[in-house]
Amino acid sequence: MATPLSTTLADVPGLPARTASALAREGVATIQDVLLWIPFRHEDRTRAADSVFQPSAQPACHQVTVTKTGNKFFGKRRGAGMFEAQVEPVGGSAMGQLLTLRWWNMPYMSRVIAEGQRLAVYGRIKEWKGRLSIDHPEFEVIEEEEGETLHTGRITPVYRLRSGVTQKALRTAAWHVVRSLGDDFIGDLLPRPSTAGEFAGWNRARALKAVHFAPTMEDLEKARRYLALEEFYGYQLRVVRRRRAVLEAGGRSHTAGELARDFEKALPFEMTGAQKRSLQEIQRDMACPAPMNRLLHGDVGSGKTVVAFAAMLGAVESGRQAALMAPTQILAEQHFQNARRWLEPLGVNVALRTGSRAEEGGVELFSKTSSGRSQVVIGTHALLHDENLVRDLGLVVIDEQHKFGVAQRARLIRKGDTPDVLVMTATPIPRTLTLTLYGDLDVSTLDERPKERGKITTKVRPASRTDEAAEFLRAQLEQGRQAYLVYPLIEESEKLDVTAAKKGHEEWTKRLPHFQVGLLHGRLSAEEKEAVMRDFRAGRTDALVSTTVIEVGVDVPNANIMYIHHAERYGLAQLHQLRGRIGRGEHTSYCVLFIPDKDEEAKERLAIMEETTDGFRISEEDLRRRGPGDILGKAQSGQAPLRFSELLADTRLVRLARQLAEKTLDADPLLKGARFAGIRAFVFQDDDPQAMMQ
């Protein structure tokens, strides 16, 4: 009979009463907790060390005997020194080599450790005026009669842990539990046939185990792709789920005409190959009645901006509104301003709606008029509360998707009869992650930059070079052009040995002593804001220092220098969407990315800014070396955390989820099978934050 994963702890065999105990005062009070509490890496603790104490840049196992232990005191602080414990290799050792473990500020060792005991130990060996040490090590009292070691010795699960729950305690808790389940404790959740190939032999029950307790790093690696591709087949069965009840909804046709014809020519500037094939994509969409749900992403200044203005106007000709949504207030009327600028003079009413606005009692700020149905709507998600702005909506378009979560789309997309949905975004996407994101979107790409668009020559210079950045900064200045100095904080934190942006206002301020140097962060108020920025665009203030708020949609083509300072502390996608902000004139721009001196791990990092302006090669490389935080942004707000997100790089797993995904749904659409049981809720409720794998 299987063990129900509702088993308490307390009825595990062979764990310590008082592991379960401290373990249940925590919340983790069951079999199903523990096992879920998936490590987020492992150590190759089999590895044992010679007989030979020396300095080692990797940590290694140790087989050790206690020589001599004692507390060392330091100050009038009570606890305030370190335990010691003084040990030779197991059986000693030719050389009469010593090694001291030590633990800081932690006296109650002298309890736990003691003379004549044997150790396993885990750690790395440094020496300082030739003593040999190890600070903190992992270790385990080895007892006589035991044949095998648990923290030592083996593949070791290295977990993530919350306040109250120790390393030690839950990988003790694991191993009982693992040690204590059968070969069918849990039923699969992935179709049999998934099994064969590389799978063959594994399921659901032994990869929960091995992903704990693996006897090989391959098993470990099989393990983790096994549970990754179930995890990925989850998320595949709900956007699988959600393109098909869109294609079926009832939707309304709007077909592009004269309007749309009279916006592309009107354009000082010839729409580019990337940009032409996307309108006719979205345009065709439009025109079918099933409901158009379509993602168009590109490289940052590659022009999404027109493609959505010229669909907009299908929605507008077919008698309904269109409405843009962004994310902040600064890039909600900055698309207000283009659009007055370029579709005022076809006819087309346009009104602004923000937050901000309604907060302090003022009215939308329509282009002609206060009265009549505005036929384009823009704002920030104050747009999702505003019932009489917003009311027959064909085509919905949501800017930077990634800054809003599943239900704020959702939400904005209810106030219309099943309307038309353009999302988009200037994160570039790698094909896995638009598969797993917007799976249930089909994709337009603008893989092409406008000819008018400036060069961008990007360099990777260490701090101590300020001074002479300054110097070409004052130059760029003199010929009229404008900069961003970028930093990563407000104000100075004492824990982040970072320069913030308030500080650095003040040195650049000294710095370009003939130049306006303006300010802008998040803590300004909307109008705070507007007002810097009106003057940065207006060309009043020369060099603009600015945190990282200025990332998205900000466009002032006179601009064509960025300094950003520790850019260390960036990812490589996030440091794109900052560079994009300059280039956007016909001037060449420079880009320039600060680093603490002698930095050889970031500078290696940083060098493909230099070699590329590719967003799309960049976001491939931040994906491979940092998994997909920052591309998921909030796009995942409303699900469950993906467990595996490091092998959505995997191109072939993701594709492999959504084979199964088609097919399970051809088979069974309502996933009525017992299988199902634990995610079904998770597939058909939008808004539903349980976690997979119940």
Ligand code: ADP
Contents of the next structure:
Amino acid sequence: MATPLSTTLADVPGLPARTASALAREGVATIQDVLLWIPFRHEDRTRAADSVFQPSAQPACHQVTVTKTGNKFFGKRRGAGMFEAQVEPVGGSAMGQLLTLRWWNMPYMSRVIAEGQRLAVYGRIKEWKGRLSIDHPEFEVIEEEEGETLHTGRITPVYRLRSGVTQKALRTAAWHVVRSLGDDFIGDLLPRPSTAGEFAGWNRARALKAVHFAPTMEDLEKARRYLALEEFYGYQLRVVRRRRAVLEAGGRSHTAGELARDFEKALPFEMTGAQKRSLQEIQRDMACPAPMNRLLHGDVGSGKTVVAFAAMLGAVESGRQAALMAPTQILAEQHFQNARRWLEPLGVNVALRTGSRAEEGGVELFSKTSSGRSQVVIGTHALLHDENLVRDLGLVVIDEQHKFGVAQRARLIRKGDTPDVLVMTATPIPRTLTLTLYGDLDVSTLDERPKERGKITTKVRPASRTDEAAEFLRAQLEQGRQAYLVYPLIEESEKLDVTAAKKGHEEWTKRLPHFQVGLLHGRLSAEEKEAVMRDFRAGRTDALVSTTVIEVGVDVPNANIMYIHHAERYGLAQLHQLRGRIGRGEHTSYCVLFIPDKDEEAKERLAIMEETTDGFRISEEDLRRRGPGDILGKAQSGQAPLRFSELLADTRLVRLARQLAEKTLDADPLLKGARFAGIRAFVFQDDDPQAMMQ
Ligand code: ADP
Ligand code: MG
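Given the form predicted on its own above, produce the structure of the same protein in the form predicted in complex with adenosine-5'-diphosphate.
The complete assembly is shown below, putting the previous chain first.
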């Protein structure tokens, strides 16, 4: 029979009353509170007994006895100093080995650690002049009465703590909770696994227990995978359900004709095979009455904009409006200029709407030539707030989708009557993430770069070689090329960004005496920014010192040089985006990533930028180094966190979740089954409550 998850900790057999009440005081009151506090890692302490101290690159767990302690003080400042504890392996050291644990500026450690204590220590052993030490190890004082079985000699869970809750209390509680629970204390969300499959013999109850305390590493891994599958399944239910709802909603058919063909003919280049194929996919979707919901996915410079424009003409030809939303003002203006160049000659009315105008009193910036209704509307998120300009939307295009939250996307879509939707992104997302993040979308991929593009050569260089680089730059500018000089990203403050860029501007103005050096940063007004960009586009400025405001989308084919200062402060994916500003014309392009002299770590990390311009490889490397958390965190802002997101890279698991979700929704489209009670609200949260009542 099911044990109620709401059982208070005081009623868990074996759990010391003082531990239960200490946890309760911190709001950890029930079995459920403990059980759902998933350990963020485990230590394999099964082999701790034969531990020998040796330096290593990896942190490891050691069972030790404290033999000596002491504070050492340096200088006069109170608290400046070091607390040291000398330890030996439990049971004494056959080889007379000693290890020193060191804590800097934490003199109160002398009240925590004492001679004779047993500690479980976790950290990386360093060697210096033959002495072994660990700085600031994680540790736990092992009290004999707790019983060795809990903390040692097993695979031990380690919890991410919040203030007031100790590792030991939580682990002790989890141990007794897990021991008190039966084999099916909780119902399953997932359908019963087949006896042949990977999860044969597993259910939610077993997984929830084993994710805390598992007899083997294999079991632990299986438990984590089972719970991840469950979580992905919930997410996929929502995604598949949303996709089906959109298809059922029924939109209108938009057929491309003459206009789209004329547009294609008038282009100064031939579309790549990938562009043509993607456009066909889009036009086929748009011709269907069911609303399109498509992602156009292509690396920087792959030519997404023309595809979008051609698609927009399909809506226009069907007598409706098309909107293009861009993440920055500069980008919106650039799209607007292209639209005027390419669409107005075809007789299409184009309008621009950006945020700054609203702040200055809500003036809309219509295209000068436009009289009557605008057929194509381009803008920033200001479009969302415009009641007059945007009406009867047939197609919504969202550029650089990852810069917008899910809610903003939904809001623009809602302005139309089930419009077709095309979202575009240059973030090369691995396939599994696409499936999870954009699982409700069909995907078109631009996997072919336009021909006649010059190569990009990338070098990582110490900042001390800037003068040399300046010489190279002068030679390129002499030949009529242009350059971006990008100034550092300072996370904490846009103001510091601007200061650094201004200083950079002064320096480069001196270094390039015969050239025009422009300055672009986020604090300029919209008009100033646009003026700076206009000068650069027209070739009136030779070099543009800029903060990262040029990160997305900007397209000036004649610019073939990019110097990025303090490149060590950027993620690989962002460097790739920045670098995508060059290599757009016929000339060979050069990207130099300046890092501090002797920053070996940055040199090693950025090496892949020298090797490849393939956004896919770079993003995989990024994923490998950082884990998917960052990508996910940004991409799905506002959504439930995925606790097991590191397993998202596991295609098989994500696919399995998808298949299970499809099957479930085939059989039970409204999830009436009792096992879905807990997640129904999550799955249907995108639904219009009105529609749900029917
Ligand atoms: P992104 O996919 O990064 O948004 P853009 O749409 O800005 O790329 O296109 C980059 C540049 O390539 C633009 O100057 C565009 O006019 C040009 N371009 C697009 N398609 C082609 C093509 N098939 N052949 C040559 N140049 C192209
Ligand atoms: Mg673009």
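Just so it is clear, the structure is predicted and the values come from calculations on it, not from any experiment. Numbering follows the first chain given and starts at 1. Rigid core (definition): largest C-alpha set, two forms, superposition within 1.5 Å.
**Student:** State yes or no: after fitting on the rigid core, is the Cα displacement of Ser589 between the two forms at least 2 Å?
**Tutor:** Ser589 C-alpha, core-superposed: shift of less than 2 Å.
**Student:** Under a superposition restricted to the rigid core, does Ser253 display a Cα displacement of 2 angstroms or more between the two forms?
**Tutor:** Not so; Ser253 is displaced by less than 2 Å.
**Student:** Superpose on the rigid core, then tell me if the C-alpha of Gln482 is displaced by 2 angstroms or more between the two forms.
**Tutor:** For Gln482, whose C-alpha is compared between the two forms after core superposition, the shift is less than 2 Å.
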